[in-house]
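Encoded as structure tokens, the following chain is the form predicted alone, with no partner shown.
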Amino acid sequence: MIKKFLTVFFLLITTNLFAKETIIVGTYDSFAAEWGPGPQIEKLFEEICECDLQYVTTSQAGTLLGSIFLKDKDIILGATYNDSKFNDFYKFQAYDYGYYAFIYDENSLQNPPKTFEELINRKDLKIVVQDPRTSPVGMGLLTWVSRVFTQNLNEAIYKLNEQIITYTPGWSEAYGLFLENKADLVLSYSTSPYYHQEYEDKYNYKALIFPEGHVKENEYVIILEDTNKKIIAEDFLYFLKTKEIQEIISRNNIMYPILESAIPPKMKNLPIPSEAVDISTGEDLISLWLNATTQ
């Protein structure tokens, strides 16, 4: 009996000594999907950290920094900058970036708008975008409109809303509707055509590049203040900046990597938008949007 007890006791000690440490990464679902960069990053990082990296996902990227989603996470991956939140974090860094843009199929839309001004004044377009309350891309559109239409912001939001057929919770739903030919334009990133070129050999999908400029948005990886896995988490941040991982991110997340040498050739050939002037309107953009959509 004593021998059996000692065997179990030493087995438990051995198991605890060699158990892999688990690190929980909260991110959006497309990043962790089998076609996204998440699985490759998980496999490669686990090979060097001897840890168990686990993703917990949400379909609404706008909730990544919500108090409910932050609970029990060590790292958040995929959030856009929020000055009221980021000061509470231990460390953070950008790992990729993109420019918000409207995507169209040149086989279907023969006369695309050439300026943002023309777009909001057209009456013949069907546009699908994301809800700014749940999607950073949707919120990015409001920021974009506020920078371009500084003199008539309310009117611009109202006019644009007249052409929007639906607001989806996230990016995936909106882009899916566009690919089903339910809309002429979809709000996405200027790098979206890269996916069709690289993986489908299709060159008919284009980004509208407006002379008024576009909004550049970084995606961040964040270490939470209350995690007890800070050393592994810091290793993960460094790992994301290596060329191999930056190449995986650009190819599978369809965004510009922060490491310029990791940009894929076909992505380098895409037109790069100029940036719209960063002007703080002082307006509550969600309130303006709600007023426009409920009139």
The other form holds:
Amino acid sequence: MIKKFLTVFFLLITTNLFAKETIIVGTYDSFAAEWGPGPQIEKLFEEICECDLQYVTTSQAGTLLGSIFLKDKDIILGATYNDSKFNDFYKFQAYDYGYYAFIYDENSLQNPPKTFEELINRKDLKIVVQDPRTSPVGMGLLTWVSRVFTQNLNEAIYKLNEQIITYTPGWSEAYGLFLENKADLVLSYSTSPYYHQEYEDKYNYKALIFPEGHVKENEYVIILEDTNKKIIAEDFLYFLKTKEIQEIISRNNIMYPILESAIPPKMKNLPIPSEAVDISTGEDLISLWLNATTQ
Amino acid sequence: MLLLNNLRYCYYWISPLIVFIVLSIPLISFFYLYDLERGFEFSNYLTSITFFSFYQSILSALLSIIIGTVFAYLLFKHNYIYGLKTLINSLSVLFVLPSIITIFGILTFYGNFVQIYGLFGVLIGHVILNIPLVARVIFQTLNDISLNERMLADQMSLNSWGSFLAIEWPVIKKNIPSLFVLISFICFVSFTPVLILGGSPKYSTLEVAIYHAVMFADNFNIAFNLLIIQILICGSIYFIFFKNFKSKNFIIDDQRYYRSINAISYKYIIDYLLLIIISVFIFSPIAFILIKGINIKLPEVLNSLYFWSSLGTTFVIGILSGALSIVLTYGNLVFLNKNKNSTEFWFYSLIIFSPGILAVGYYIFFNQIINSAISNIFIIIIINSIITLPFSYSYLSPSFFRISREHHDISESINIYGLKRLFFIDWPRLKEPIITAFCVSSILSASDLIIISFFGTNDLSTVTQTIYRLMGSYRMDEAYAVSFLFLIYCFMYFMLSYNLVFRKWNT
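Switch from the form predicted alone to the form predicted in complex with the partner chain and give that structure.
Zooming out: every chain and molecule, the one shown earlier first.
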């Protein structure tokens, strides 16, 4: 009896001593989901690092950099750039990117607007976008509008708002409504049609490419200053840049990979938008938007 | 004996004490991050959304109560109609479904006929979400009316309007203040329904502003101040409507099973029409989701690991937080019954501390203040059971107070109290509302999307979260299929719970 007890006891101790290091990655829901890129990356990385990679997720991508989410994480994956916060991080690196764009279904919208100017001046469109107070994509739209309509920003926001039927809390609800034919246009990424082409064999979803330019948004992987696993974390950053992983990310996250050679064939055929010049004036876009829309 | 008496005294205090502690933790957390140096400016935007929160919540509550009461009365009056029992049981299920499912149903179904966004949309959404609650609670109390009263009414040959005023109305009236408070609170802190159905930042609630302040602006000052404003406004609603309009004088006795002697007849044609219209109005969004769920991806979902593992987690979280919620509610009911002067406001104020605020508050508390190593699943279960308290309470309290009034003197005189009283007096008489309350709080916990997004991990996710994740990855068909399976799960959960209890403990 005592023998058995001792064996178990020692087994427990030794397994604890040689326990693999756990590395905690905070990310958003759809990245870590079974069908997202997360699980494949986890499996491949654990094979080489002899560690245990764990995802802790939030369903609100915009909250990734909130101070309360950063607590106890080693790595944050999926955040968008933020001036005030990125200075405090140990290291960060982009792993994929996309351009904000409006998506439409060419079977139901016959005369899509050709320019952003035309879009805000039309009166017949039903657009669904994300709320900038709760979604980074919604915030992206405000940034985009502020870069394109530098002279008459207030008026542009006001006119655009006239055609927006609703602001949803997140990307999921907006895109869901669009797929249910409840809107002509939805704000998403210019790579969204890739999903329908690759996985559903549908070619009727298109991104509107505007000559005024689009906003490019990088998604970053970040090593936090507080972590004591910086070496493994840096390995992870390097690992994310390899071609195999870049392909997995691109195909499952429906975004452009940083490594150009890793772009999947069907994504290569999509039109690439030009970039609108960043002439940020540091205005509080949310207050501006609230003023223009709550009059 | 003295010790025993003290223990008994302790017992009464435990449950309310737990509620009190639970409520103070998020406040402590918010205050912990409060920066006294920073000022607070009440902008036009904040004024307008405060006004809107108040205005829409009162309107939504009024409409829900009017339609819900009519519905409950008709259901009760015509309970001889075949299949109505199923309809009534489905009402509880309808109320507890994840709001993302109901709202998608509303948008995709009603969106086909009307321009839904705006105040109109918010009201439609809130009314559809809350009618089932009103109807279920009122239906239950209508069943408590004594047969003697009805016989008396017959003898006095009152017409149906007269007998409604004399018999049903007093009972209904008694429930209205608490339902009004409950629903106006739910609508006041409404988040997803208001954001999506409102369609414009003009129509948003304080809750959205609090969320934005905490999650994006990292400004706990605004969040804390707005939370206090929210509590003050809801407190006033409570004290104006609840305190002043609560009436307790109605007669009740033990023979309370009433079977309507009516039969299907053409003179009730308007009643039938109304019954059909209201049923279609509240059930069609869900029916729409059910139909959409039977699609090509259904077999794939059934074969997937993610569905079954999330269903397992959902089941564990649901059953444990449902049970805990009932234990706490019962304890508080016993306490309230002992201390007639104490207020139920604590209970209702749990709603003002919406899941979002509670989750953030606890997240800060566990991670930043005490650095605990409590397993996440326990935290999820505890917060969920707390959040569902007001709902278990509203399902359980009418019958509990009635039973305790009937049996109080006799139990005291033969010295039955505590657990003994629970098993011998309350349980046999209260098992139906207890089971309803248990199922409601179980599924409400399973439907939650906010708490799980704070404390869930990749291996610990619920079905509702899975639905949201699927939607977030272009997979609408799978999301509908999972919603369909989840709806079936909810119905089965209710059915099995009832059957188990009534077969085993049928006295």
